[in-house]
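The form predicted on its own is given below as one chain in structure tokens.
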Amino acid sequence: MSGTAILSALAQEQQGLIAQLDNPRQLVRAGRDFWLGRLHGQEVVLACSRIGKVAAATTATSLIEGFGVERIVFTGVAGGLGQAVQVGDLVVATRFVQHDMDASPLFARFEVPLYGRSEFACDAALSALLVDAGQFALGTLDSAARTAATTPVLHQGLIASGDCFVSSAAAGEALKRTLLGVGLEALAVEMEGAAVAQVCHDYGIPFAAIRSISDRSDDTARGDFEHFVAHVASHYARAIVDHLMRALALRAAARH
């Protein structure tokens, strides 16, 4: 098949999406459940990667090799790092870096060995559709799903990925300082996106990602994360995915 893969780390981040599919069917590959169907007339595969870069890379490869998807979109949660990025905000990634990549002195800090780069860019056109979908989601988010007194906003920029959950203010500040030391200002931190970006780069597959901010990567990160994933994340995902697939359907229709 071809179509769009909607990828998340956790099932809670996709809660309710399977019910939106027309003629859903389930397949198991690499120990993971994949749900195939149509949304607004477009072929869709829903998948949960599990947590971490290796798990995410395995799932992305399965989506490309096993299902022949044309594009991959990641939606889920992240911890805020940028000063203006608050709980409830959305971040659309422009590019990704692995903040735990360090093959020095053989290669520069954060550079992925043998690639000659430390950052992997997201697809600009697909990311633009996610910006529109994110703005739509923020506009339709009801009061029950809001977690902050301030009005959530959408940001665009660098997201850092690594195999650790940043759960203290000291760790968050240290990560920001380390990245800024080489001129990288990350808006958010999570555990999967950079791996998927690298896989999609290898295969020449468009990739884009949008993350809702569940916590501030500080001493309250665990509790904030658990509450947000359980009660808020799926509200964002359903609105974002629905709007994105409508846009892709309109784009497909315009080509014909």
Given for the second form:
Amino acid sequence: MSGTAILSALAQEQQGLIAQLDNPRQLVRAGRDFWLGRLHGQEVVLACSRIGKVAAATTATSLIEGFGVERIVFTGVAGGLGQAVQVGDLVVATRFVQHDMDASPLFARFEVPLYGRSEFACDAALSALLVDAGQFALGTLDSAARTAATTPVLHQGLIASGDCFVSSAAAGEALKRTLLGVGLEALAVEMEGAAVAQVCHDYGIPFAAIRSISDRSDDTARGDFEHFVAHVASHYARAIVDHLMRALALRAAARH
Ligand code: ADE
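Switch over from the form predicted on its own to the form predicted in complex with ligand ADE, please.
Up next: the whole complex, starting with the chain shown before.
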């Protein structure tokens, strides 16, 4: 098939999306459920990677090799790192870095060996559609879905991925400082995006990602994350995916 893959780490981050599929079909590959169907007339595959870079890379590779998707969009949660990035905000990634990549002294800190780079860029056109979708989602959230005292806003910038859940203010600050040391200002941290970005780079297919901020990567991160994933994340995902697929349908119609 062709079409768009909607990828998340956890099932809770996609809750309700399967029910919206037209003509849903379930397939199991590599121990994962893949849901095929249509949204706004467009072919989609919904998948959950589970947590971490290897799980995400396996799932992205399956989506491309096994399902022939044309593009991958990641929607899920992240911990805020940037000062202005608060719980309930959205971050559309412009690029990704693996914050736990360190093959020094063979390669520069954060550089992915033999790629000659430490960052992988997201597709600009697909990311622009996610910015529109994110703004739409922020406008549709009812008060039950809002957790922040402030009005949630959308940011765009660098997201850092690594195989650790950042659950103390000290760890969050250290991560920020280390990245800033090489001029990288990360807005948020999560555990999958950079791996999917690298796989999509390898296959030459567009990738974009939007993350809602579940916690501030600090001492209350665990509780904040669990609450947000259980009660808020899927509200964002449903609105974002609905708006995105409508936009992709309009784009496809304009091309015919
Ligand atoms: N995803 C959501 N919150 C996170 C955190 N604090 N660290 C890593 N990944 C996350």
